[in-house]
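First, one chain by itself in structure tokens, the form predicted on its own.
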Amino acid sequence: MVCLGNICRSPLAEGILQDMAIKAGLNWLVDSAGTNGYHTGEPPHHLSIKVAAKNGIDISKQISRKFTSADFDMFDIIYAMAEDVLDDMKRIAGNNFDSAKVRLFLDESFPGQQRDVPDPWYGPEKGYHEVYEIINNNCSNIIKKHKTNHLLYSV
């Protein structure tokens, strides 16, 4: 999954998706990165670390990264956590976007109504909470509909 910078929305879904593969026996390679690279180097915010760790899922040795081009030789599929976010894919990509490969996070769960996945970013940790059972939900869903594949998923 990709955000903006890596830090808060990404890291959960990270966390959340890779945690619910294995538990589902599946070998994915789960991974995720952000668009602005402000972030580069540096571990999820301390309210996804924190949200993540109440629901039993430890992200605090996640490092942010910039998402690339190359991603979409490295992965099958990539999920945007919002439009803009998706918006910057195209343009870091250029020629080698794949629109194949990409898709909105929460199409998963809600086909054809280009949600977003909410910003906590500048919010209160109740907004980290709330945006930690969207992306449990969503990856849920992504579990059931994709269990029989062996792709590579970039969150």
Contents of the next structure:
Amino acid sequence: MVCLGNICRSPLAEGILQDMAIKAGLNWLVDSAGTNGYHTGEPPHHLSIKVAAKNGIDISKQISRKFTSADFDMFDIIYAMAEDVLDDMKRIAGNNFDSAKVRLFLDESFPGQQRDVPDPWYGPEKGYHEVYEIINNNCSNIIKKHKTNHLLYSV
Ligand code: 4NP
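Given the form predicted on its own above, I would also like to look at the protein as it appears in the form predicted in complex with ligand 4NP.
Then the entire complex follows, led off by the chain already shown.
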């Protein structure tokens, strides 16, 4: 899960998808990173922590890190929260960029519409609740889609 600062959007996506995967019995390792590195070493934004906690998810122990080209060696699927993030990922990964592994996060719910998860960073708490709902719904779709594919492939 990749956004710009790795303190608002992608920590929520990491926390929510990891929680859903565990509850669905899926042995997935979900991680997150940011392309700008401005907040490296910091915990998530206090409003992301607050909104996640209100929904029963603890993201307070996450630590922001910068996205690196080595993430393409470590992970099978890499979700970009927005198109500007995708552009940054291309620049950072250089020759290691693997388009087969990359998806725009909301393409899982709205294929081909190139929708971005809005960045709540500059706004009030309301934006964090809205972003939580958007990310939560999309994570449900990721899990559902995986289960459907899994059933198809295992028949
Ligand atoms: P995020 O939000 O990408 O959802 O973590 C941001 C947080 C910090 C900055 C930009 C976006 N920043 O430029 O510091």
